[in-house]
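In structure tokens, the next block holds one chain alone, the form predicted alone.
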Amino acid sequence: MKKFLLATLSLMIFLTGCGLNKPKEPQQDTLDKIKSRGKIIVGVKYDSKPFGFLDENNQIQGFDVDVAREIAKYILGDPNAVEFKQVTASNRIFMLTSDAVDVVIATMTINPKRLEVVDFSQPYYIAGQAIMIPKNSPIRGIKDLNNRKVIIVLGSTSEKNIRMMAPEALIQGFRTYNDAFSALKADRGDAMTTDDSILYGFAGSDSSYKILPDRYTKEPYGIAIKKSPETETLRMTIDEALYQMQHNGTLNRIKHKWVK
């Protein structure tokens, strides 16, 4: 008997040590990926006019939806070779992490801490963090902010940013672009702080509504790309893109179309 426990317990770990030694199965290029399924699936925002938003007809438009066709049309020649999924701010990266989405084409901020988690492409586009406040608010600078209720969106860089430059600032956090803007119209807050790109939308849909003119922050907006060997070839190309746009007037022409 007892031999036979000693025969067992050695073929239990001469196969337990089969199976850690068994070599895993190479993931597949994430490029190669899309091309196989003939789509690439984008994470944008469907809150920030007007780089992600649903018109009228619950149709998604924007400039990082024009940019995200315009990659498809890149990588699989047809600018309808897409499919988007919303994402917000808070959410963006898990999105990309959990491989729902490809990409995040969502105005996403370059920076060192989210160059921790995930990779980016080169900028398509630069913004500046803004203030925007009622036509008849006394406010005139980001000074005025302390001890005056400022809202923003949890997740986002102006969030961080404000807390820095206005530390007396009240900060009432939203999760939605729609939501924050809800808040302001509903005096929660005496102002609101974003990149200029998302408050233009704002502004512009509502005249009593203004965006002060100081710029307090370069927000260079990429292309999101989850941090993988796998995605290296995703990532190159995409730069190879962008190249591409900017030099033969593609991102200005979907700047004009939608910044004013």
Given for the second form:
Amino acid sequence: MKKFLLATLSLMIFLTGCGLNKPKEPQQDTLDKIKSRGKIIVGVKYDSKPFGFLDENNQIQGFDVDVAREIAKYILGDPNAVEFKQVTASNRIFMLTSDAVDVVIATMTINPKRLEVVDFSQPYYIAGQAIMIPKNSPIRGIKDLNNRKVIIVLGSTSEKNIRMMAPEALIQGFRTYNDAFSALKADRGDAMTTDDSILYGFAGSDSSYKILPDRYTKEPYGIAIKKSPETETLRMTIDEALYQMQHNGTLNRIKHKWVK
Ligand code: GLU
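Please give the other form, namely the form predicted together with glutamic acid, since only the form predicted alone has been shown so far.
The next block holds the full complex; its first chain is the one shown before.
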């Protein structure tokens, strides 16, 4: 009897163990999911003119938006088969990992730290970190930022870089680039630093500000994709689309349209 009980008990433990180790259901391939849904969901910035911004009619526009439309055309045969969702520098990785978007096209620099958590396409644009100041400011370069108030956007590479390159700078962090620029205009900082590509958008629309000539980093922008076996075909397809856009002149056309 004792033997029988022991045998039953081991069998139960064995079966429970089997349940726990049951292999995960294979997830649907992300590219197939996009095709059967009939649209791709893309995270873009709403505050980073000329890459992603709302125009006077509240329509989303910009370099990244045009790249997204080309990707939709390549995958689904229709540049309008895209749903745009707003992302910010600090929430874009979470938007990907939580499946709120299929991809992020949002002035996002490819770097080793981010590659630990998400995958990236090949680069499609290269920016560089710059400094923007009021026209009459005495600031001439990065060293002058020590002991001065420097405006950055939280979660950006510029935040990390400035903490290293001007360790005594008094960092003023904001969630969006529009908030950051409003703070600069309200004299809540002596300078603002981020990619030249984004600073051009602000300096181009307000002549009281200028961008200093030095560039302190190279910021290769990539399309970010969730890191998982299900996204492998999507990443490869996006790279194919970018390759085609590079070789047929589409990427250059988009660049000239938005970056002067
Ligand atoms: N390219 C930089 C980054 O990925 C700065 C621009 C941004 O905040 O998106 O952090």
